[in-house]
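Presented below, as structure tokens, is a lone chain in the form predicted alone.
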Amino acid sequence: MDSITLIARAKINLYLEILGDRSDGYHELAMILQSIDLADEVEVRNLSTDRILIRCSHPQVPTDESNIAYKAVELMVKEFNRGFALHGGVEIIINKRIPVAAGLAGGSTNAAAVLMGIDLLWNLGLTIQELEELGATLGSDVPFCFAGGTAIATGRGEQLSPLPSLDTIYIVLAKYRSLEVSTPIAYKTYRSRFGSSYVKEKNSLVERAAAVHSGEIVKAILHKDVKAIASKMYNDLEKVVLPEYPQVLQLREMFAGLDGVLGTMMSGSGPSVFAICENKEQAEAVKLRVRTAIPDDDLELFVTQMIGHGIQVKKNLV
């Protein structure tokens, strides 16, 4: 086998809490991640040579070694240089649908996609532990996008605690292309403002944690109640993400005030936006209204629905 091609799918946050500081330097997170059926396609390619090979049509997405995928295909090559040996350089080729810079994990995504895929040509046979672990050293969101699904995420948000998974549930996106937020300087921004209120014992920092597996939400999610999960959703950066970028903010509230919609809220630290819809219908509804309210050529608008896996392979070529 020469060349796999997978599908790499989205996620957002239905509950984002940060509890405190942790010593090295990132945030002690409390998070419900959910997978989405928007998605890339990445095709991983054996190459004859040694080298290391990213495209990409989205303007973007750097091709360097600056882009993630390309330090995953280095963290394989290092890991399993008899591989590499004896099936030479990779080529890895995006066909980018998840907004870029959008708090989606397109990047982590990605990754965690070339991660699968060389595992597959060079006939590794890790499992999804294993290759959960060699992502978290790539991202925090890198582990979650292997199984996908629904899951309790904890630590830095690489410590995962799987849920019943959520599909059929409707959702509308809303990206402005042009709009980026710094997820770094976002939790920064936070620290300074917050951080007083930051649990300070270890051993608390792990109750905290431990109390979002019996929180509301996750009784919703649970009992698959979808008017209860859209409105038990949190997400702690809101508070300095939507005073600083109005436009995060007008997405938000133009959702809230639709009919059809049940709850909204940017995901991770935005800017995207996303509104749970009652169905399909209601979902093509409400972005149609958005749409006419806001004719940007800007601003991307998606419907898509929550889905019970991450990464799956789509086609091998021979």
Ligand code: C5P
Contents of the next structure:
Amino acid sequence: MDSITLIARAKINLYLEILGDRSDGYHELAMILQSIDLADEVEVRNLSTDRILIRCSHPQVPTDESNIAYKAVELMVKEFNRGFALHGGVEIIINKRIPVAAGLAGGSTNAAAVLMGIDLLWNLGLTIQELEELGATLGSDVPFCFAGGTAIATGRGEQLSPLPSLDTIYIVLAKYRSLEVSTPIAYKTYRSRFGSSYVKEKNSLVERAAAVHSGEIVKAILHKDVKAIASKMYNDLEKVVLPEYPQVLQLREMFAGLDGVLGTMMSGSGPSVFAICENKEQAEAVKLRVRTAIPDDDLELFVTQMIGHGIQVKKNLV
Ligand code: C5P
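Having seen the form predicted alone, could you now give me the structure of the form predicted in complex with cytidine-5'-monophosphate (C5P)?
Once more the chain from above appears, this time first in line as the rest of the complex follows.
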């Protein structure tokens, strides 16, 4: 096999609570992550030389070592040198559809696809757990992207407890192309404003993370009660991002006031905002109303749906 193409799905956060600080400089989180049908295609190709090449036509995506997909290849070369010696370098071709720097794990899902693609191309036979462990060294959201679906994520975001998956729940997703939020700055700002109320005791942290498992939104997910899910969504980072970005706040408020919207939230550190809708028709109507109210080319709007899995292989070329 010379090449493999993977469908790398985006995620949204149905829930994001910041619990406290960690000794590694990250935050202890309690999140609920949800895969959506919006996806990039990532082709991983064997090269006859020993180079690493990244190709992506999206102007905001770097093709050098700073791209997390490049780092994913480097990690595989380092960890599985025999595979590299046997098969040579790889070329990664990213067909970008997921908005960039949006809080949708676009980079993370590309990295996960690269790890999985190289595992398959080099016949390494890695388990999902092994891939998740490798992925966690690249970014906190990477482990979730492999299996995807619906999951509680704690620790840095890498400790996953799968939930029964939600699918065919329609959402409208909005993102200003030119607006980027730096995730490290969002967390840093949060720490400077709310750090004094962080949970300090190890036992209290464990209790708070456990409380999410038995919390209202998880109950709603277990009952597949879409209205309850939509009304129990939460994201601590809204407290620091919305006041800084009036356009994001405007989208959030507009969604909240529209018929057919059951609930709305910013995803991750933003600036993308999504609205859960009653059905596909309502989602299309909501999208149209936002487009009419904000006829700005810079605003990207998508109708998509929740989906019960993460990365999938698209096709094999022999
Ligand atoms: O893990 P990842 O590289 O995606 O995280 C990006 C940034 O977000 C980190 O450098 C850190 O500043 C912040 N972060 C955090 N706590 C987490 C996850 C991310 O503080 N659990």
